[in-house]
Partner chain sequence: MKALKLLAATAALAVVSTAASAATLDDVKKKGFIQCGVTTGLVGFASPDDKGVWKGFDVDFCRAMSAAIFGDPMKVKFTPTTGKTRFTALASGEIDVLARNTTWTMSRDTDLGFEFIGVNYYDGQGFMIRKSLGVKSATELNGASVCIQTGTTTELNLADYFRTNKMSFTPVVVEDAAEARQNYDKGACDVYTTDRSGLAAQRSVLSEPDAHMVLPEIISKEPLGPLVRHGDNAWGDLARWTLNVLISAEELGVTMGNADSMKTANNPEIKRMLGTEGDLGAMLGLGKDWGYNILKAVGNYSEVYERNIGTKTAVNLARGVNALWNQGGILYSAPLR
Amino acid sequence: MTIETVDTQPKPNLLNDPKFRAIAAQIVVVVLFVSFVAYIISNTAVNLEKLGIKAGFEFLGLQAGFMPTSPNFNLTDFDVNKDTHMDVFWLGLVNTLLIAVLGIIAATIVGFVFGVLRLSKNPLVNFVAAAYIEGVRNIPLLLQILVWYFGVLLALPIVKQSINMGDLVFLNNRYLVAPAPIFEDGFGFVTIAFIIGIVATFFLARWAHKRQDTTGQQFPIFYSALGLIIGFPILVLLAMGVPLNWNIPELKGFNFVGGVQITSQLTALFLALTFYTGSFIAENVRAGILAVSHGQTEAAYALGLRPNRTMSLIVIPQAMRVVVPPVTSQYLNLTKNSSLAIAIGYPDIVNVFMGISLNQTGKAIEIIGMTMGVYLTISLLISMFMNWYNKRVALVER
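Any chance you could show this chain by itself in the form predicted alone?
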């Protein structure tokens, strides 16, 4: 005789399941957000139709009819006689990316240098670093841009009285002009050598790191990188018979002909963004270094490591896990702050596309939407890269 048992326990309520509630909440949020966006788009379309405004992006194919940049600072070879508003968009995008990349690199270097100097035991060095950090970061960025442009660069001599640096580089209140490289046949091999050097340095650094973790022996990766990235391309350049010439600038009339010109607007914006953002990064670096236990430094000294090696091998690697998240925010701020270039006429995307193109076409919603999309995309790409890097430097618990 068999006795069948019946499970009389009630089934668990899904509302009491944390996993189900989390998924349900996310679904509700997504539905609400999509509904809100759809409502905004529909409402905007209805209002535009009532006003007799036709929405669309046909204007991007129309000839612009204006020159959005100076002829000597034309990174996309813009042609006023045939190029369209879409070409204006690309020109503004390239100029925006240029100042963002240059500013991020320079601000990182300035920030790390002054962040370390801020902790110096030398009173003079510490005072100079503190004066720079506290002075620069408490002055509005727009004011600094105007000071660099109107107070410093426009105060330089006129073109005919340019500051001469070795008959090669000339500086005046309009631009800095320097020799422009002319690449001849065979220079492509030098470029290939440079790329190979970068790739080889990457794999060499990974090997050196694993070797140090396994054996404790250090490898001179810095000098090896210099040899691969700089020395190797130079050897290839010499082997190819130096296929490189220079276009020397020459003053003709009221302007310089030849060479490459760096406009005063770009210089002023670059300097202001670099030193302003660098002051915040310096404080982030100082906070990261102070977050490392002093016992780590004492242990390194006990093992006989010099102060500079202790800083580079012990302190900085541990400080990076604290430094990276706030520095990411500073990179994003620098990219968005570059839109202040409109104050001095630098041809970024806000100035030439959201400014001049918008005034000519009247397509405010389309142009503002495209501009917002550009900054959103750049910011997301920076965040993705920095989040990936942050996971690489984060401590791994075992």
The other form holds:
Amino acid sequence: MTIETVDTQPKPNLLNDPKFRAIAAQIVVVVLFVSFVAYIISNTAVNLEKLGIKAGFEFLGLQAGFMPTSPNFNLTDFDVNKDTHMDVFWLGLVNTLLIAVLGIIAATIVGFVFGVLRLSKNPLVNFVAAAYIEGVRNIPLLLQILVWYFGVLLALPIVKQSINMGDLVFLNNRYLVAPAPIFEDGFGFVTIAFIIGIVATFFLARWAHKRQDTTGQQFPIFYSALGLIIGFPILVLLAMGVPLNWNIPELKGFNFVGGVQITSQLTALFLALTFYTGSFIAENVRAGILAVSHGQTEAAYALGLRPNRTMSLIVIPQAMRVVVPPVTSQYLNLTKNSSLAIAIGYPDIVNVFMGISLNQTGKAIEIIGMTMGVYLTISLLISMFMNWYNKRVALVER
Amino acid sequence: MKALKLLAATAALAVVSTAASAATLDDVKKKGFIQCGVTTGLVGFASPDDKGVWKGFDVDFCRAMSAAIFGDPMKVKFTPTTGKTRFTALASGEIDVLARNTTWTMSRDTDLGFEFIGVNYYDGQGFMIRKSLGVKSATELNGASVCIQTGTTTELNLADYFRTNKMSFTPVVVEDAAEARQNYDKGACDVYTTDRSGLAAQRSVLSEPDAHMVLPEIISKEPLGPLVRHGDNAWGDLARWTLNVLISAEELGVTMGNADSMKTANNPEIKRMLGTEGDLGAMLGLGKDWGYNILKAVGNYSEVYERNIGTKTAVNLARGVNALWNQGGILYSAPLR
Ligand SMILES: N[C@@H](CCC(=O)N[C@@H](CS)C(=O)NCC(=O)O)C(=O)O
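Could you output the structure for the form predicted in complex with its partner chain, given that the previous block was the form predicted alone?
What follows is the whole complex; the chain from before opens it.
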């Protein structure tokens, strides 16, 4: 065996130089990738040309000519008499955001509650939580949506036999309808009072926190907040002579007229998404709590903290670090899964824009591109927000 | 390795994207069957029976084409399509012909790039409603919830009709015929709107057909017919003349039962159709007996009609405007010569 010294080593072949190979391989891959993309684009263009399909976004300005949603569940005031495919896009987007936001809030609550219950020492509670989580998590979402809609909501009484709650709220298999508030002159002051209440609470909480840090004295922040955010606006409301009226629903002909309607499609989709995603979040929460070392709890007990406070002050804040990243991806899933709306006719963007508008105009590339853009944007925004939040709850090393 | 995979993928894509442009008849002959797009299940028009064999008025059109090409009506594979998926399926080459109660409209013919080869059922849009609601006319439908299938002409007609009559409605949008039935049956909508032939078919499979009625108004023209892609005229011709043979045979009194004896009939037009005189089949790239094969397989238009949707079936549609031109209808075939 000989040991080669540096100066006797022969000049290595360029092809055997790992650095050169790495760079060369990357260049080749980039070139191939770029030409692949270019090929797809030109191939699409050529094929569209061959089929005689003209690409372009002019169709967005054309009148849609169909009614994408119920006149009583019409968040963007869509008007069949003049609105365009662009308005269909906005309507779909708003409905997608609505179901995503509602679903995320509710799934988070359900997930946290069941995640904590799953760790309960009471065997019955534990069993119920486990049964829910394992049952719901392992059934396909589409099936659950269909069961909620066709099995549960459509099984409610028909319109003529609506369940009447005090002549104000009515429930049937098409919708839940409740009185709608009509704001009259002067209601603006109540809104202002509400905002003042929130801002004041924020500063009060900061002050109370500081005081507790320095003096150890506690301040009844919860009741003060309640008074500021709810009590204060109510006082203003009464002082203004209650400038508020109600539009009470009434059965006229085929359907109820007036009030606000929550459609069965929305309810079914909301329930399915909430419980499905909630079951995954529950598992994330359980994992997060288990990840906090038991020593932390014991230490808290040793300091004399009661179990509830230990949970909320010691365990949960530390668990959050573990919980946030997987929960983010559940939020993203929920948003994307909301496109299953089409199965029951909830007017989300995939249903009305990528469905009806696409079919009536045939502009597949443009419409699918725009819809993909929407989901990409929503997903990136959620990710960005959760990254920011994750940084805040992350362990600060001293 | 990565690069190689990418290259292979690119090559595969190039092959796939060029494959679709060859002549359809050659492709069909090579693969040995026609891929035919139909509904996902509409009794009488296209639905699988309890043995999984597709049956129906539109199905028989594809069987007739199969008989013309292969001399065998069973050389068809069916692709169920919804109102929304049908055009993509045809444009992408997934199916060779679409026979799915599709309305011939200008934009489908031009903008979407298709070719309607004729009309096999003249129809119009109507409304079906529960008798117990006591509604006698569509003008009384203000405020109603309406079940409607997405991706159809009926979606636009409905909005137009309610707009011109200054009425409002709540759309209950469904994807396919089965979902429409379920929603309508459970009262999620008061009214179900689609082609009147579709209503008759759907009504026949509701839980209580007699509890429902079709309102008198016809709010649109819906000429339903089979269609193919733009750009392959020979294939379009084959489909068009298959339909014309069905209609001509009814005009000439040729049926499944008498096709054999008619071969020697003393009528040159019949002889041309059945291939005992001249050679019309060659003009389409088919054998001499293509017309004979069609009739032996499915019968003439009247036989196809009566067997699937006629007054003796559950769908129970009278011929009406779909009778021959010389019998009070508007059905008419160009001459076979
Ligand atoms: N003729 C209309 C409507 C045709 C249509 O989709 N009809 C429905 C309602 S009867 C149908 O056939 N559905 C069967 C299915 O969804 O498979 C069109 O071409 O747009």
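Numbering follows the first chain given and starts at 1. Here the rigid core means the biggest group of C-alpha atoms that line up within 1.5 Å when the two forms are laid on top of each other. A quick note: this is a predicted structure, and the numbers were derived from the prediction, not measured.
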**Q.** Large Cα shift (2 Å or above) at L228 between the two forms, core-fitted
**A.** yes
Q | N74 C-alpha relocation of at least 2 Å between the two forms, rigid core basis | A | no
Q. 2 Å or more on the CA of F219 between the two forms, with the rigid core superposed, yes or no?
A. yes
